[in-house]
Structure formats: structure tokens, C-alpha cells
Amino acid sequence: MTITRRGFLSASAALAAMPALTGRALGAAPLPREADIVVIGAGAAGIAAARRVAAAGRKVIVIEADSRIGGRCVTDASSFEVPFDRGARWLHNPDSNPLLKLGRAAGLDVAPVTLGQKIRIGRRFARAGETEEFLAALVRANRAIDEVSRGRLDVSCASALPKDLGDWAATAEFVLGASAFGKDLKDLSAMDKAHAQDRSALIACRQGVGTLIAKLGEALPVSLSTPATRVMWSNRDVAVETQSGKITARAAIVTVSSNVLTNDAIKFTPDFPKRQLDAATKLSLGSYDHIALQLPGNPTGLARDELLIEQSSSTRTAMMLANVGGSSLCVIDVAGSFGRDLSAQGEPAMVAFAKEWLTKLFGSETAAMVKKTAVTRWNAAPYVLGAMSAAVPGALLSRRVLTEPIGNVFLAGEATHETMWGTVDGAWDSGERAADAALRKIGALKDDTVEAPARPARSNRRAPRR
């Protein structure tokens, strides 16, 4: 059966209002053998791709190493009153982004929202006039790097900075680089950070984007702690080799990150092409991770679902997002090179910061407050090795070398994504592409008038937020 695109949408249609029970994990089920389409990974990109196969009629598997649907996105729903999600944590783009009638569909509450800013200064928050020097600051550096970036060679953004930027310096680099990318600005493509699309408008999920994620995959054929340990490819067909058994398919889609594929845990036969692994190299996940802290009582004074940065001289600084949901937890994020160097020394040692942190702001009694912990290393989880993708300088092609086919395997993932990498709405859009891609490749979609709807592109002039 070959569908047309006309069809496949419809069909796509159909299968979002599919019941959950429907779908199956297969867990402890033998592996099948065979597929049209064989997908490795279970996150956002590999549960689109998925999806988009089945719309069309076509035999998928997905293949996921960890024990969860979700990659980087997870939410945890046990540890606190509210659930907490351990990696992504928004969504975005309310006017163009499917997930949000994809989660709707599913029970689930999603939603645009608007968050609360704050600034600290040492122990009192910073007047209307000084936030007013931070946002001329922000502005300034910001176009001083889209600026540079139109230039004829892509320089990091740090070097764009304008010089005077005052004691907002190492804030304005922490905003628009750590807590933004999860890499300094030095380490961060001028051309890449340009080309980002605008992520000012946010989409929350109450339940979390985990949930969200988990969700839309229970209609599909699943088998987790499953890692890949080898593919074998060619024009004709592929061959996926498990610890439970070899997959036959006449494609792969493989949307691991892009620090997996670089360190040889899947090996390739033949080898990964030299020029997808270079790209991959330049887009190195950066570091992000949470400490969450559950703070009765409100002592910081922050209101519901509120952004706290401090006025800083240094990397060694965080964001706060005080009492989600209206709750007790607080989730201080820690990101870029001092994040990276703090996660490496252990979860005692992330508390111990978030509390001196505090201290620092709000006083040792606010500190002391802190009652139950969480925290994440997501550079030490073995299935990802890190956050979001981040491209050095001079690798502004490297997402679209990503793109390329290696005979019919196809990546996706959040760091093949020109526009929205770095968020959950660039994995999904991806995974949707790839499998576009490997469908027309196996004869199983053909274009006909109709087109699917685009997103429209938006440049980015404002900081994103995580």
C-alpha cells in the first residue's frame, strides 16, 4: 500500500484519538523480528517517527535501551505533592505546535503560560531601574551577536559581546548562554544561537512533559531496555542487532543524541560516514540538570510559578523556579561549564550548593527550611550523556549534514533540527520528518497536492527559557 499525503494525514488524525489501551509494551515479549521501519529510541523523536509510521499503515518497532518511554523527557510524580519533570520541562510555539492538541486529545491538561520573572540582588530584589539595565544589557548583547552573525565567519557568541555591559555582565552570559543552551557562550555558534527560533511562548503540561511523551506512545509496539548494539545498513534494508535478537527493516530511524552516537555505543556496519560523525561531534550536548527542593512555608516570598536569576560576577550561579504549581517545590537549575563540573561531583554536592545559594539570597533560615531532595546528572545517564545539543562555533551546517540519509538510516532528534533545536517541539518535528523520509524511501508515501501544514520561522530576540 502506498498513502498519499492527503491520506497519511488523515490517518495521522485517526491515530491520536486512538484509546491508550490499545497500545502494548512488549516488555518481557519476544522481540519481533522483522519490520517495514525499525526505530532506536524512545523519546519525543523516536515516538513521532513511530507514530507517523503506523499512520501509514506501515509495521514499526521501537527499540528503546532505558526501562521508560521518554529520553529526556521524565517526569516524576512519586517524590513530590506536584509532578516534577526531571528533564524538559516546557514546550513551545502555542499557535503552531501539535503536541499541544496531541496532549489535549489525550486527557491531559496543556496549556499556554506565562511565567514571572525576578532578579536578586544580593539579599533585596533589584528596583525597576535596575531590572530596566539588566533588559537594556540583555538587548544589547543579543544584537551584537545577531549582528555578528551575519557575518562570513561563524565566531563564538562570547566574542560578540559588547564590553560595557557593567556588573550585568555574567548575568546577561549565564541567560542567553547556560541557562539557555546549557554551554557558555564561548563554546556557543554566534550563527547557530541566530538561527534558533523564538522560544518566549511556553506550553506547560500539569501532568508533566514526561507524562505528555509517555502518553502518546502507549498506542505503539514498544520494547524497552532494549539497546541497540549494532546496525547494519545499506540502500537496500537494515538489519538492527539487540541483545534480544536481530530486527530486519527496510529502514532505521535512529534518534539517539548526538553524545551516543559519537562514543561508539552503536556500532555501525559499515562504519558511521566520517561527515555525520564531525557533525555530531560539533553539536556536543551541553549540561543542565535540577535540584529540587521542597521548601514549606514560602520563605523566599516568590510568587506561583515564578523565574528567580540572581545579579552574578561569575559562572558559579543557578535559576530558581519557585513553588510550582502553587506547591512547596522549588527547582534551582545549574548549567553550561559550572553545572557540568557540579553535576560531576555528586548529588551531595548539588544540595549543598542549591542551600548556599539560597543562603546567599534569602538567608541561612530560608536554607534551613529545605526539607526532602531530588536531583538530576543527566551527563551521567548512559542513554543520553547530557542536555540538549549545542553547536561550537563554525558548525552552523551540522544539523543539516544530520539530515543526510546514511543509506537507509535516517537521524533525528532534537540536534538535527535547524530552528527549534534544543526542545522537545524540534525532536518531535524530526522524528516526523525522518519518517517522511524513510517512508517516500520504501515507496510507502507519496506527495500529492496537499501539503502539511508549515510552522511558520521566527528568529530569536529574546532569551530562551528552559
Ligand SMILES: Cc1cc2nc3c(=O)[nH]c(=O)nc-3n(C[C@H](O)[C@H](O)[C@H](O)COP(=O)(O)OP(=O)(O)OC[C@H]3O[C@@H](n4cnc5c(N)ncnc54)[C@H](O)[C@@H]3O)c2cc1C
Given for the second form:
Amino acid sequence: MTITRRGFLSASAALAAMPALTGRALGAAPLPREADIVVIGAGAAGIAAARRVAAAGRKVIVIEADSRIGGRCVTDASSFEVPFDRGARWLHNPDSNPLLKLGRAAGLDVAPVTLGQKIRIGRRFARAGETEEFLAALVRANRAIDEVSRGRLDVSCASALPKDLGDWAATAEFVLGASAFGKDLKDLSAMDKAHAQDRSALIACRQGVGTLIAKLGEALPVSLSTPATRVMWSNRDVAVETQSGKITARAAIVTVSSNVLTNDAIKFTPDFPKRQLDAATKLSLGSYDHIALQLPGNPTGLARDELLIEQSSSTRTAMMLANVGGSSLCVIDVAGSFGRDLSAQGEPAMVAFAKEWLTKLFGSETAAMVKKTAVTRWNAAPYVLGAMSAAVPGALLSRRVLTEPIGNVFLAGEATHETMWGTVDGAWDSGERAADAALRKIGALKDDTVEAPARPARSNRRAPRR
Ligand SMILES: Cc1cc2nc3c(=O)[nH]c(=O)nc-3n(C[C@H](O)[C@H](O)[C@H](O)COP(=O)(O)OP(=O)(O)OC[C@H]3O[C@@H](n4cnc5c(N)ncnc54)[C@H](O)[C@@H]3O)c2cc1C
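Starting from the form predicted on its own above, please write out the structure of the form predicted in complex with this ligand.
All chains and molecules follow, beginning with the one already shown.
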């Protein structure tokens, strides 16, 4: 049976109710010495922040450690017949997502997408009754997590799980935990999960989400391959040190991941406040990786852009997006503690697991048809160090703490968003909000400008599921 439109993605969320220089050009030019606002990181949050500062007519400079724009949004356009998004591949909330319009205005094919969804039980697809049973288990698990989140203590999602999920217990754990947020349910705060906004309505960009973010950043002054090494901050101004020189600015927006923040890769003078450091530690990144396989001839019999999970008995499982955009590209995702251990073993072990998984579900002939492969290992990416932030039990308030200004330094990035953490949308929104806060701090934005209808407060329009 094919799961209906409100399949496991929605069931798992349901019932809880300027200027001109391009990045490359600036990379070759000497680093500017001054700006009104300096942005650290050219991922979705940094690009959103910089566009907003530039739109306010203020001088902005973005410094990016990596040699490209996009951070966790990166599209490999050459390995397969269709673009392969190595990081994020979907956006959310077609009704309110500004990236949809921006992407279209940039000439890209950005549109809402509905995915088919199927479950495999050993060598066969789940029957209608079994699928119903699974969806019911998912809904009950979600409801239990939601109920426990209304208590006084912020406990783990796993502690709330009903004990009678039977054969579907491990699958429900995978779908609600690792595959959604990069962490197992035992490592996830029930309160934080209950605040997550519904993420079941998806948007796809045919050219890739990485292409989209790079395109939106291409007119900004981005200095690539320029890691920030130190931020000197006060209530009046900031200075950011890099190996190519120092930039002084009136404010800074720091968008690096929570793991990069806690890894001490960027020194702060005075020290990064302990309160925010603790918050970032509690919002550490989970593990999520793609194993991309070219599988010609569609031996799985799955439809275009169809998601597949299996009835599993342990965390050693995966999810597959089959026949991406009607091509022979199939992407197997591994996540959570199992995904972390597997990716630590390296690329050959990841490809071997993918083939073993395909053999278990479709037979060795299918696994033997794999041609080209490509693998991501985000935990080892030095300027990110993981996939997406997920709050540990007890960390509910941490996201808000992380948005508190540190003198004239403002933190942004997916981890700082209270309802859309772990997403490109959340990162984008957080960047815009940090830019507004920084502009206001330097006197470049009056409060009534923020209230203007041109930019409604997206976070207010999206009520948390609770
Ligand atoms: C495999 C995977 C799949 C995902 N799938 C989805 C999805 O389908 N939909 C979705 O919405 N989200 C998804 N996400 C999450 C999404 O990619 C992130 O939430 C989002 O891209 C984060 O953006 P950001 O700007 O907050 O951080 P980042 O993208 O991490 O940007 C931070 C930038 O800072 C740079 N940086 C780091 N250190 C320094 C330094 N010292 N100096 C200067 N620059 C520095 C980094 O290089 C990086 O470019 C996925 C993530 C992964 C890993």
C-alpha cells in the first residue's frame, strides 16, 4: 500500500497539534577593513542576514571559512544525471516560505512537492492494514510525547513512548527521532520536539537547495576561505580577526553551527559567555548523512521521488528517497547514533551498509545493480561538525538563550530558531531576525520599520504545534 498524502511525514507531526562583488571576486580582492555589520558564515542564516543588511543600505561583509557559499546547503551538480543535494534537499511551508518567491525570482524551479511513501516488511511491501497499524502507532507515540511535554520536567522523548507499539516500536522511534532530527528519541527533549512546527508540507528546488542558497548569495560581498579566528566584542563595536586581516564593524552576526561554537574554533575576547556556551552545548548537532547510489533500471519498482522505510527491529535502519526527479539516483539516509557510528567508519562502510540494506529488502540482484556512489560525512565537515541541532532533555530554554545579544554580537543559525530549528527555513528566518536586531542596535532600523507589512514576522505567524 502506498501511504496517503498525510503519510508518515505528516503523521509524525500530526495531532499534537549592494553591492556587487561576488564571493569569488571578493575572495581574490583584499579583505575590506571596515563594515557596518560583519556576518560570520555564508550558510542560509548568513546569506539571509547579509541580504537584509544590504537592503537597509548598510555596508556588510560576509566571511566564510569554506571555499563556497551555502554551508549545510550544497548541491553536487556533476556526479549524477540530476543534482544531488548533499545537505538540505527540501524547504517547508509553501504558504509562508519567502525562499519560494526568492528562488523563482532568481530563475530557479522551486515548487511544492508531495512525496510517495512506502514501507517494506522484509522482501515485500506493507499491506494496507499493516500501514494503518504503523500510522496509528506513530500517532500514539507522538501524542504520548506531546502529553509528557506539558509536564513540569523536560524529559526525553523516549521516556514517553507507549510500551505497546509492538513490531512498530523501533520504526516509530526511527521516524520520530533519528530520521526527523538526527538524534535518537532518548537524546531528544520532549518539550523541544513538541515546539517543532509541522514540517510535512515540502518545497523542492529542481536545481538543488544548495544552488538556491548560493544564487541568493552571489551578489553579496562574501570573502570565501576566510575563517574567523577571533571576535573581539563590546557594547560599542566589534573586530573580527582572520588570517587575511582584521575587520572592524559596529556589530557582528555569528551564524556558525552550535558544534562549531562549542568547539572553540573561534575565540572570543572577552570570553564567550558561559550562559550561551551551555545553551549551545545543549543544542549540539545530531547526525544525518546521505548515501547516494546510481541504480539504473529501477530494480526497486518504487515511483519517482518515493520515500521508503522498513519495519525494523533496531536502530540499524535507514530511509531511502528513490528515483530522485525521475532519475536513477536513489539516496539512502542514515541518522542518529547508528548513523554517527557508521559515518565514523568511513565511506566504504557506508556504501557497504547501503548495499546490505538493499539486499535485505530487494535481494542481492538489486544491490549488484548499484553503479556510481557518493557519500556525505557531515560530522567530519570541519566547519559544521554535524547535521542539525537537536535539544537534549532539559534544554528547552536554550534556543532563546542563544539569541541573547553578546554586546554588539548577535547569534543566528538554525539552532536559534524556536520552532523551525534544524531547517533551512529556520536558519533563514533567524538570519533576518538577527540582522534586524543588529541594525536596530546600530541605529539603522527604527522599530516601526520592522513592523512594516513588507516583512511580516514569520515566526509569529507560525504557531507551534502545541
Ligand atoms: C544531510 C542533511 C540533510 C538536511 N536536510 C534538510 C532538509 O531537507 N530541509 C531542511 O530544511 N533542512 C535540512 N537540513 C538542515 C539544514 O541544512 C540546516 O538547518 C541549515 O542549512 C543550517 O543553516 P545555517 O546557516 O544555520 O548553518 P550553516 O549552513 O552551517 O552555515 C554556517 C556557515 O558558517 C561557516 N563557518 C564555520 N566556521 C566558520 C568560521 N570560523 N569563520 C567563518 N565561517 C565559518 C560554515 O562553513 C557555514 O558555511 C539538513 C542538514 C543535513 C546535514
